[in-house]
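Heads up, the chain below is alone and in the form predicted alone; it's given as structure tokens.
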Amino acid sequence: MADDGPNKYITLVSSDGFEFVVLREAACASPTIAGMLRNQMVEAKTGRCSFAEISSIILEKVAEYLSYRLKYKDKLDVPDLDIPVEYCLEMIVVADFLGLDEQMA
């Protein structure tokens, strides 16, 4: 393959033990991922990022966000993503672990 990235997809595992296959590039919106996919670290090896804190429930919608991010990046006329009300505290929290709060301006 002629990239210049190992993988073009990362997976992500949840503390229940769930994956959610994600681009690489829509991963490495979140500063957190992308440190980890970075040099000798395991994860970079394996393109595996395990998150013991994050539920499936909560880590499925991240990786639903990095990807509607990627999708709609650079674009004008950008939908609503639909969060559920009561998922919203865990999602600000998650957001700040994963440095994605920083990215929002």
Second form
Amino acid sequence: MADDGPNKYITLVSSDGFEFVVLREAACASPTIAGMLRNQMVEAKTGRCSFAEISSIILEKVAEYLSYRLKYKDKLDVPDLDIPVEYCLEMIVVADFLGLDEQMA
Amino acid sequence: MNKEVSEFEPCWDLLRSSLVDIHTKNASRLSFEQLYRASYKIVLRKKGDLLYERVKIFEMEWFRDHIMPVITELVSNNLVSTALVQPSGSSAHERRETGEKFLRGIRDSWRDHNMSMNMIADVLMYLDRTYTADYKKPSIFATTIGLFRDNILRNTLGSAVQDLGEPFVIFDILNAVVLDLINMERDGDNIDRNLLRNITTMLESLYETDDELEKQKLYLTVFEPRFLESSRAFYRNESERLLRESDTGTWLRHTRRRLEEEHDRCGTTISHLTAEKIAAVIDAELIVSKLDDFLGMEGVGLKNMIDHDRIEDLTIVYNLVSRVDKTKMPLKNALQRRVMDLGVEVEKTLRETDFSNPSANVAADGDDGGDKPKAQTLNAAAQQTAAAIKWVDDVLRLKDKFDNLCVTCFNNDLVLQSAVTKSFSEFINLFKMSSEYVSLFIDDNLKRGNKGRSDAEIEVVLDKAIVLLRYLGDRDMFERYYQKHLARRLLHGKSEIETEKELARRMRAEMGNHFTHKFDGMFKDMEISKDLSDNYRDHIRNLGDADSRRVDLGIHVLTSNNWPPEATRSSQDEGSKWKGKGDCIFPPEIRRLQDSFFKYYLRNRSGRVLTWVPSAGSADIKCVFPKVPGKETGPLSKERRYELNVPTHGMVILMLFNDLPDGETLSFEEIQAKTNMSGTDLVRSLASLSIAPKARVLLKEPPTKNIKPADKFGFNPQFVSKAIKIKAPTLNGVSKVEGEEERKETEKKNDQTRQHVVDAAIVRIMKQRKNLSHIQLTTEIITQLSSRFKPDIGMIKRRIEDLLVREYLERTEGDSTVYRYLA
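Alongside the form predicted alone that was just displayed, please also present the structure of the form predicted together with its partner chain.
Every chain and every other molecule in the complex is listed next, the one we just looked at coming first.
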């Protein structure tokens, strides 16, 4: 694990082994992920966050949301992010886990 | 049930071992996600409170077992006694060593604790977000950080207490050590600033209670008050010492340095929060308490600084005084006193200066320099004029000095500028001759003409004149003098008309039309007169009949209102014994000329009366001095032709001698009878023609220096002059300073005019307002007349009474202090 300074991208790893690469800045919208990356534990060192209880389908949507959020930050006329109905419940749970609830700015 | 408990315990075990790892800096093996998830699960299973308590207990135990021993060891007896008791036995060096070691220990343990707690709080983020917020408990971080405060800072250490006999906590030691180190730095030692900053940052992060209220940072509640108090004591001592040992300059610089130092300290050693408060302490102890003492110090205080233009010192004084007193009262008072003193000194110097030295005689009109019998009186007059010039120069120089101070040291401060201006006005108006002197100054400058001076230099002079004008309170006095001097300048052609007009224009802008009304009239008269002369000349030429003996006439017609009374009347009523009435008798040729012009003048105008003023005119006469028989060599052997310029009176006298046979003389009384001139005029004119060698075309018997009624005068055939064009000394050409009696005369006349002005003002005001009380009326009058002069209250009262008598006003029936206008 070469340490070349904070990498611009980090990897989110799902429970079934799928990896999603997102911008560090996008990912840190979640306080949980941010906490993971700022302390000197394993995640910070490797730049990989493994989520043992989040499936790939859901994690994919999360990754998409994080990028979407960063892209349209502070903009008007934002297009909706499509979340298929069958995933909504799990998304809510994961959102709570990751701290992505409405109290965030 | 079992499942619940078993779910909790494994999670807790995982978390607890991670806590240990974190505290022992072994966190790199841990997975954040795993720990986070563990706490997440606990909370979901509604065991958040249990987790909270367990964490709290764990931290307390950790403190007790791992951190406290280290600290206790640091707090040796030595440290305690040095820090809190400070026996004189320990040196600064020793205190610094032990102190810094202690601080380092505290800081390190704090740093570790802080870091660990941050990490732990992150891991337990979910707990904080849900359980803690819901149950309104302090966050994990706050609680555990608070443990540091409770277990370390507020801990008393059993054994050491017995030595001192009174309770104390580690916090006290901490504060004492920090303050001691700061004082050492103030005295010049080097300390570890970074260390202190760490400590103060720590104090900023700790709060009185776990509620973490902003205003209750330990820094603000415990450290800062002690810091300010210790600083206050320190600076109080310092200011005493400075007062005893050093002078104002040192004190100024020292204070400035301390201010900078403390400001610097507030970024590098302690918190920014204290910046303003410590500045206030310095202001109070170093500046306010000793300000008057230092400023008033003999020989080095404010007075001395002003006199010697100590720019840097004065700038510091200004800055320091501005910090503590918005009105800058001490500085303002000192400046005003100094201006007054220096201004009065200028007058004193003037009285003591000896102006008889010719090199100081800057105002001497070139023509007057040569006459010997008149030399004494003329020199006296010229001396006085020189005095006037000097006074003005000195005042202007003083003004420049203070202006310079205001710009360079006082940052163009308005309060100070207006204070200085007020003092200038005060001493200038105290000095009785200021109006006259200012007018003389302008007169002298304008008389020299524009040759040799660039436009810029002339500008400078005009500016100075206007500046002085602003200070004068008695503007109507000035107007009177200026009119007199201007008349002389214009009639004798002594100045550039353009410059005069420029100055008049500025005066108008500064003081209004009515002030320059007369002067404008005078300019206009001069212009019209020039046209008139030219036209008349053409008119005569066109009449044909070129007569070689015809006299060429140049005329100035003066509108009597505009010109000063001296110019428009002949000096008949100047205390002479001559009781003759009527004007000067002119020679027949001149009379013909006068009639001719009079006719010409009245061709287009009617209803005017022209009166000739011989005292103001001059004549160019061609003289022929024939060869003196018996002399074969030298100038007297030739015929000499000269052109003599004399005043009109002189011309009248000389023409008498044209008809006189050779060798005959005329006595003083005969001349007086033939010319009908007053004694004073006659004496003056005869003197210039018969006493001073420059224009001695008449011989006087006896050849004494004074003119007596018994003297006889005759043609001087032996008159020789080097120049072809000779100018007889003009006695009215020099504007000289008035003597005491003359000045009193002028003042009296001025007062009379003022009375009329006040009357007019009263009537005007009352007509407009119908009813006014006495006080209101007086105030109104003063306001309206302020641009002309400052009326005396007594005079106003008298004028009001006078108007009451004359039935312009009456008192109202109800209230006798209210007046009503009577139409």
